[in-house]
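Here you get one chain, nothing else, as C-alpha cells; it is the form predicted alone.
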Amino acid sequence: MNTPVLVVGGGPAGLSAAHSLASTGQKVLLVDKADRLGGAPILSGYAKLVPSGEWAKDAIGGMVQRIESNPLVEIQTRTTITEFSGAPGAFKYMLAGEEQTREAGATILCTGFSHFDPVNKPELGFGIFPDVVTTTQVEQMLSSGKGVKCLSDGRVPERVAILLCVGSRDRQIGREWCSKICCTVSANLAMEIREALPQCSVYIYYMDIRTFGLYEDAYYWESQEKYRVKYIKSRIAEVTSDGKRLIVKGEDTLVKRPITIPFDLVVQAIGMDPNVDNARIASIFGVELERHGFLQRGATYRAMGSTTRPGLLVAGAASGPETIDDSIAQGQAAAMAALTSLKAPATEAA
C-alpha cells in the first residue's frame, strides 16, 4: 500500500480510478499531458451529459475538486511518462523533466480519445464554410451561455441540420467503427437546440439510429415526439452553399429519391478516434493496439480491464469508443483489479 498506483489520464476513467483507490488509503500518481484534470468533457466544453442532463462542468468539474483535494493523490500536470519498465508490484518509470526513477505497484491508463478532425471529410464542408460545425462546437456554445448561433453573422439560426457518423461507419476513410454515443449526443443537442430556440426547425440526417438500451425511449422518442426534430434516413453527397444558406445534398433512402434543403446551421456529429498519442503510448508502455489503433483490451472474464501486459490495466475510451458514466465504471473495475495485484508477491522487473 506503500507504493503508489500510476494513473495515467485525468479524465472521467482516470479520476474515478484515482479516487476509488485513495478512498481504501491507496496512494495515487495521476499524470496528465493536458494542463488541467477532466479529460474531454472539460478540456473541450461539454454542456449537458447524457444521460443526467448534469452540466459538465458540474458533474465532471465536481470530481476534479474530490481527487484535487485528496492527500493520497499527487496530480502530475503538464507531464508525460517517458520511460516504463518492470512487473507487477515493482513497476518502474520516468516522468518527463525528471531524472530520478519512481515506483509503481500497479498501472492503469486511462489516455481517453481523440476527437474525429472532420477536415478529412472535405464534401461536408466544415473548414469551408464557417456554419458548417461539429457537435462539439455546440456543445461549447451551449456551455459558454451564449447560445447557438451561426458562426459566420452570428445570426440565430432558423433551421439546423445534425449529420450522424462524421467519422464513424465509414470505411472509405479507414473508420469502420461505431463510435457508440453520438446518436444519443445528438439527439440530446437537438433538444437542448429546440428547448432554447423554439422557432428553430432541427432535421437530423442518419444511416441508423443507435440510442442503444434505455437511451431509445428517452433520446430518440422523445427528440421526436416532444421536440418535433425531424429525421431523415440518408446518405449525404455533399454540402455546399447558395451564398445565403448552406444547401444539404443527398438521397432520402426511406423513399430512394434526392433530396436537397436549405439550412443556417450545419452540424457534423464527429466521431471518437483513438488517442493521437497511442503508438507512442503502446511503445512505451509495452502494450499492444487492436487494428484500429485504441489500446487492445484483454478477456473480462479473467480480469476487467486488462492489456497484453500484465499487471497493466486499461479504462475508459482508451480502448474504443465509451460513454462517460462506463468509462467512470471500468475507472473503478480497474481500481479495484489494480488493489488485487498489490496483494500478490511482487516479481522481478524486466
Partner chain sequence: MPILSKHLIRDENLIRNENLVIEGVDVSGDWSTFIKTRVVQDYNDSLQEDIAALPGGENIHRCWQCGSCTNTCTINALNPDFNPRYWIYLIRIGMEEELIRDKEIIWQCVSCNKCTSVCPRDVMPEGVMRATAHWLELKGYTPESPATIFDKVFSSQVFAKGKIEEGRLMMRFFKKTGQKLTQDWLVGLIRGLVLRLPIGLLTRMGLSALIHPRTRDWSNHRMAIAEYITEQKALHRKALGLPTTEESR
Contents of the next structure:
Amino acid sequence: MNTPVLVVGGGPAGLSAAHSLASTGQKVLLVDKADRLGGAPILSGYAKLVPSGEWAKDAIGGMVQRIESNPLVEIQTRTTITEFSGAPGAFKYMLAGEEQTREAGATILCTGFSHFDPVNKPELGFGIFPDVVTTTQVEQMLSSGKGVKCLSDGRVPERVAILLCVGSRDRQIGREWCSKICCTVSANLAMEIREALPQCSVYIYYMDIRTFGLYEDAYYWESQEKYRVKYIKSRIAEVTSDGKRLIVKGEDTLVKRPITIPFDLVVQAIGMDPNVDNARIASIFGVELERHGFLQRGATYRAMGSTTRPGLLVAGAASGPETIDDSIAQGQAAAMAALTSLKAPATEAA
Amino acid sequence: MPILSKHLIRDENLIRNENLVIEGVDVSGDWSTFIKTRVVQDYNDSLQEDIAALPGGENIHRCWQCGSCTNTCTINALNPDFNPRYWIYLIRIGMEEELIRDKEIIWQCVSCNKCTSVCPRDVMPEGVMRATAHWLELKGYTPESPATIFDKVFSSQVFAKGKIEEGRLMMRFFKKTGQKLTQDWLVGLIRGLVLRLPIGLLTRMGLSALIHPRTRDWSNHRMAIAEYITEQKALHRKALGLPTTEESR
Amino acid sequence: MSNKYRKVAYYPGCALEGGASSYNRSTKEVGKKLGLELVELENWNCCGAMEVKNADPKLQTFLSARNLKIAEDMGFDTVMSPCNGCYHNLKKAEYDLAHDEASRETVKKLAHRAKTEPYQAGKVETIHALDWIRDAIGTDELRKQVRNSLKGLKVANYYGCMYTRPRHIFPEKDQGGANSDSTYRPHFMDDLLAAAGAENVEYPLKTACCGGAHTLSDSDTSTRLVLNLLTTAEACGAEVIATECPTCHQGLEMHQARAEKVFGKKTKVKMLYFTQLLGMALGLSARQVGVHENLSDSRSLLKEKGLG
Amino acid sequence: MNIALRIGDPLSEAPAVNREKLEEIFEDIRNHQLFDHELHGCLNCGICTATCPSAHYYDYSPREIVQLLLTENLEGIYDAMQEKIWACAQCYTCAARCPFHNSPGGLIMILRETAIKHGMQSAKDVLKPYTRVLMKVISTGNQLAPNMITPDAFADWGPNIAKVKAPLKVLRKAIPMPTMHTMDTAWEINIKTSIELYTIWEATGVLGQLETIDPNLFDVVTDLMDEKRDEYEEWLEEQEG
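Could the form predicted together with the partner chain be shown next, to go alongside the form predicted alone?
Below is the entire complex, every chain and molecule, led by the chain shown above.
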C-alpha cells in the first residue's frame, strides 16, 4: 500500500481510477501531460453531457476537485513518462524532468483519444469556410455562454446542418471504426440548438443512427418529437459555398435524388481518433496497439482492462471510442483489477 | 445524348427549342437541347407544419422512415407509386414539388389502417394520407377528389339528420360527380334482388327512401357540429396561410 | 353458458337499417334463438363511418360518444354492434377519450353546445356480435344447440379491416389463448362456425382490405381488391365467404358483380353473414335469416347443401 | 416517364425474362475477375451519387447499382442493364469518395461488358454510332479521319456544322504541319500494324463481342480483315521472292 499506483491520464477514466484506488487507502500518482486535469470534457470545453444533462465543468470538474483534495493522490501535470520497465508488482518508471526512478505496483493507462482533425477531409470545407465548424466548437459556443453563431460574421444561423461520421467509418482516410458517441452527441447538440434558437432549423445528415440502448428515445426520438430536428439519410460528399451560404452536397438516399442545400452553419460530428501520442505510449510502456492505433486489449473476460502486457491496465477511450460514463466505469474496474494484482500478483495479474 | 433515349430524364427537365433562330442562324432541335439538373436545391421548412396542422397529420414528425407502412400498404400492392413512407418523408423534409407530382393518387388510400397498426412510432400514416389529400385540395393543387366528395355528401347527411340512408347517399354522390344515376353494374344486381324480395319488404325499403331515417331532436347537434366545422375550417386555412373563408379567395 | 352479455344494448347502425337488413334480421333471430336479449339504443345516431372521420376525426369521436352515452343512460355497461364500422368507431372513441386530452375537450365542448352531457371513458364496453355470441353462449353450448349442421360447407372467414385495426384500440385482443381474438389471425368467427359444423378453409386474407372506403369513389380499386379476395377464397376451396361487416359484405357482392360486368372476371363463391349461417345451423330457415334480402343470390348453393 | 422495361409485370405486354437467364447474367457479373476488387460492402451513404455528374441530370444513382449487386436483385440488375448503366460517364469520382473503397464506376464497366456479352438491345443501341469508327480503324488503322466529319454524323454541332461543309481538302492544305493532304486517313498505318491489331482483337475477345452485338458488321469487318491479311501474305511472299 505504500508504493503508489501509477495512473497515466487525468480524464474521466483516470479520475475515476485514481478516486477508486484512493478510497480504499491506496496511494496514487496521477500524471497528465496537460496543464490541468479533466481530460477532453474539460480541455475541449464540452457543454451538457450525455446522458445526465449536467454541464461538463460541473460534472467532470467535480471529479477533478475530489481528486485534488485527496491527500492520497499525488498529481503531476505537464508531465509525461519517459521510461517504463519491470514486472507486475514491481514496475519502474521515470517522469520527464526527474532523475530518480519511481516504482509502481500497478499501472493504469487512461490516455484517452484525440479528436479527429477535419482538415483531413478538405472536401467538407473545414479550414476553408469559417462557418464549417466541429461539434467540439459548438460545445464550446454553448458552454462559454456565447451562443451558437456563424463565425464568419457573428449572425445567428437560420439553418444548421450536422454531418455525422466525419472522421469515422471512412476507409479513404483509414478510419474504419464507428466513433460510437457522435450520433447521440449530435442529437443532443441539435436539441440544444433548437432550444436556444427556436427559429433555427436543424438537419442531421446520417447513414445510420447509432443512439444505442436507452439513448434511443431520450435523444433520437426526443429530438424529433419534441425538437423537430430533421434527419436526412445521406452522407455529405462536399461542402461548398455560393458566396453567401454554405452548400452541402449529397444524395438523399431515400428519394434517390442528389441534393445541394444551403446552410448558414455546417457542424461536423468529428470522430474519436487514437491518441496522437499512442505510438510513443506503446513503445514506452511496451504495449501493443490494435490495427487502428488504439491500445490493444488483452483478455476480455478474465480481467477488465488488461493490455497485452501483464499487470499493465487500460481504461476509457485509450482502447477505442468510449462514452464518458463507460470510461468512468472502466476506470473503476481497472482500479479493482490493479488492487487485485497487488494482492495476488502471481495468480490474478492478467 | 450519351444514353439511348430520354427515359432517365423527366420531361420537364428537358429543354428543347423546335423553332429557334438566333442572329439569323437556325439553332432548333438538337443544338438547343439542354437538360436541367434534377438536384434538389432547397427545402420548404413549413411543409411539415402545414400537414401537422390538419386532422390526422399531427404525428408526422415522429417518422423515422422504417418503411413498415409502405410494406403493409394495401394500395401499394396494387400500385407501387402509392408510397406512404416516401410521401411522409417528402413532407417532413419539405420537398413540396416532389409531393405534388403524386397529387392524383394520394387520396386513393382505402383507410385499411394496416400502416397505423404496424407503425412503431405511432405516426398514424393513414391520418397523414388524409391530411395530405386535404392539404392538396385546400392549397388548390387538386380539385376535390371523388373520395372527398363522397365524404362530404355522407357527412352532410349525418350532420343534417343524424343518420344515413344509403339509396339517397348514392344518388347524391353520383349526381355530384356527374355520373349516371343508374350505373350499369348496379342495375343488374338490384334487379336480381328485387325479383327475390317479397312485396312487404319492398314497400318498406321504398318508404325508407321517402321517409328519411333521422335521429330525433337532432337540431342542437346539427348546430353544434356546424359551428365546430366552421371554426375548424378557419383554423386549418389559417395554419396553411390561406384566407380564412373560402369565399374571400 | 355464462351470464355475461345475456342482455346488452344493441347498436345496429345505418347499414343494418338499410341495405344490410338481412344482417340485422339474422342477428336478432339468432339472439332470440339462443335466448339472448338485445335492447336497441334509443334514438341513436350514425357513427360517422369512415367519412366523418375523414372530414374531422374528433367529430366522429363526438358522434360515437353520443351513442355510448345513450347506452350508459339506458343503464347498460355493454353495447353490441354487428357492424365493423360502428364497432370500430365506438372502440376508437373509447380509446381517444381515455388517452387524448384534445378529444375529451372537443367532445365536452360539442356536447355542451348540443345541450347534452358528454360521455366519459370507461363507462360502457363495446363488443362485436362475434364477442357477444362467443362469450354469452360459447362454442360448446352452441355445438349442442345445432339442429342443422353446416357439415360439408367450405367456408372462408373474412373479418376485414375495422375489426382488427389499428390494434391499439382493441386492448382486449392479442392477449393470446382461445379467449382473446387476434388482430393478425382472428378466429372468433372461425370458432363459432366450426362449432356449427362448417369446414373452415385456411384463408390467408382474413383481414385484407375490401376497399370499402372507395366502393363508389374509386370503384376500380375496390373491384381489384375484392376480386383478389374472391379468387383467393376460391383457390382455398371455399364455397362461401362468411362475413361480419355490412360494408365488406355488400362490397364483396357488388364488386363480384362489377368484376364480371366490367372486367369479365367471373367468380362463383357466395357471401353470407355469419349470423345467417349460424341461424340456419340453429334450425332457422333461409327466409328467416334473410338470405333473399342479400344482394347476391346464394339460394341454390344452400339448397344443394341441404341448408335453410 | 416511361420505364424502359418492367420485369414480370402481369399487366405488361413485354415477356418476362426467365429466372435461368437472370441467374446466368448475374453469374457472369459475379465471376468477373474485377468484381471483388470493385465491391466490398456498402453503407448506403450516397456519397457516390452525390458526386456523380450523371446523377445530377439522369434518373441514375450509382448507389442504387451497388445495392442491386450487393442484394443480388437479379430483376433489378437486369432492368438497370436496359438503360441506366449507360448513363455513367466513367469518371470514377464515386470510387475516389467511397468510404468503403468500392468502385461503382468499375462495377458499371463490368455490367456493360456483360450486357455486350449477352447481346442486350441496350448495348446494340448504344454502340451503333461507333460503327463508323470501327470500320475506319479496321480499314485504315485510324479511328477518325477528315471524311468522317459529315453534317449527318454531327447533328448536334448546330451552327458550327457550316464549317464542316467547307472545302476540307483545301482547308487541310492550309495547315502548316505535314498532313499528307488526304481525307480518308489521319495518318499512314503500316499494314503489319493492322494485322497485329486484328490479332489482339481476336485474342482479347473484342471481335467475339462484335459478333454478338452486330453480326452484319462482324461479317463485313472479317471480310475486310481477310482481304488485308491476304494482301499482307502477298506482300510477304513478294519480299521472299
